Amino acid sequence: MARHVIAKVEEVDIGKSKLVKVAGRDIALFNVKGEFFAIANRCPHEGADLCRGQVVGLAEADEPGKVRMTRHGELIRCPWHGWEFDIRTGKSWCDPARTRVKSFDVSVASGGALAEGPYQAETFPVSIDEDYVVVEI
């Protein structure tokens, strides 16, 4: 599995979401309360764009008549016809076990790691000893 470097964490504010284009697949990256999450940005309905719906909470009620907010900026409304997904795994919120998005697995890194890469030569430490320079093997 490849990394990709998709975004700089200042270009998603929190809240907000931002379409990335990944090896021929459209991405919806959203940023939840400071954490970064990825789905597939396509609904499974009818093929909306995920990353143009609207950010929601989930509207829980134990009774008639006493609704309560959750889960502030959790999940995505699609724009077409109102489902909603859970941002954080990609499903449905009225079918789990049977409907869901592709989610992916999001980190943030450090420039400098990034840069750094895998490719990289064996090393050994270097040390004087008098007028002699030792390499330890």
Contents of the next structure:
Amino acid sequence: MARHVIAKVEEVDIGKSKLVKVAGRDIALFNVKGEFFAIANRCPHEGADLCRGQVVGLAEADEPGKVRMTRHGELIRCPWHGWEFDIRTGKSWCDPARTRVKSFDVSVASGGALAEGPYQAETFPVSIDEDYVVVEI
Amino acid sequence: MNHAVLDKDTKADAKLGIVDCDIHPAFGSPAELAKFLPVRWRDHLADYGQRSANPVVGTLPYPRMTPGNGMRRDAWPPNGGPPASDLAFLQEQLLDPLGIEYGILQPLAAGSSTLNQELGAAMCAAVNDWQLDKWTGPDPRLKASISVTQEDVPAALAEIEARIGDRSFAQIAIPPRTIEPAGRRRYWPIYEAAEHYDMPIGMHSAAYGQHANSGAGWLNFYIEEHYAFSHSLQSVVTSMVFEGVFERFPKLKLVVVEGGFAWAAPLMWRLDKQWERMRSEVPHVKRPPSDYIRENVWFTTQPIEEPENNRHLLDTLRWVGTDRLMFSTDYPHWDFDDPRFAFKVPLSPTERAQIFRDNAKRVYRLP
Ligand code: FES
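How about the form predicted in complex with the partner chain, since we already have the form predicted on its own?
Every component of the complex follows; first up is the chain already shown.
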């Protein structure tokens, strides 16, 4: 496992995503209500780029005509056939036991912490006070 | 829950050129088509618009998800315009990376479903010119469909005669929801011409047609309409078999586009059984229905049925016949299939070649 600095916190707004390449893998980084999550960019169905999908909530109904919207901004809908995945875990909404997208551990670290530690963020030497998104692979 | 999942990388077979039998080219703007219309019809369109049998003028009968009526969300060309309206981007996103050797264009311009049939004929002619000008001329991998007004048979025949010499056209396109069932005699001159010129008839399911999408009228939801595409094609196949079209035109080729295909196997079983019992009602149908279907009908693969257990897809493909199936992406629509991942089953190299290339090359007479 190594930690990789992949973005500045302010680069990815709430509800938005960013595609990053880390250790040869395409990873889709999401900002869900201020928290960061990262999943593999490839849909397990036919391989579409998940970072090009739509961030959505859930429409649920217990009976015809009674619809409620929940979990706003917490799911990513694949840009092709619309399979939905929980951005926090990579699990599919419909079949979480069998279908999932790989998810990665993400944290936010201050530039100072990064510069002092063993993970020198040498591309950002002038902005040592800012916060960075770090993914662990 | 029914999910087939990519568990390993399936490498694209780079050497196997693919024929994609269902690509939907779009107009960058309505003016693009108007350019190919005579002034009389351009003015008419400006004054009155184009009316089809759809319930709501100027829209599809059902709102589809995503911006732009059911498109892949990543298919919007960077230089503007709707999905599949920009040749360069279509080449970059579809033809080049997926190794598509030939792509059959299926324009959904509704000329054939226009209520004013003279306008419909003019629109079909314009769509045909437009395909040559914008698509097949600049990229010969693309092949056009001869759009015709099947309800005005003489006009359809004139359009076929006008285009038939140009090998940029690969098929004659008719929507499946015709005014009368597709096997009726009124349409036979079109089938006769198609057989005579060895040009397949492509029947593409779509929102357009002369009837509601179910026998009981308009369904409520898009999710129902999407499934109903296969109903109209089952009716087409059944009608053409029992009216004797394939008996009368034994070399006619019918391509069923975007209606699914798994249903074809039980349809054949059922029709054969009924024919054994009731063939005296249709004495002109001399052989079991499945004989005609296996000789005269081909199915494009999208939307592909995805059984809970992937292996069952293999059974289905073999029941229908891998010699009957022709791969299609349906680009740029949301239910697009990627040829690398669409069949998560262990097909033999011969079966793969049949489905992805060989059947289509033979049916469309592609070099
Ligand atoms: S590729 Fe993602 S849902 Fe099909």
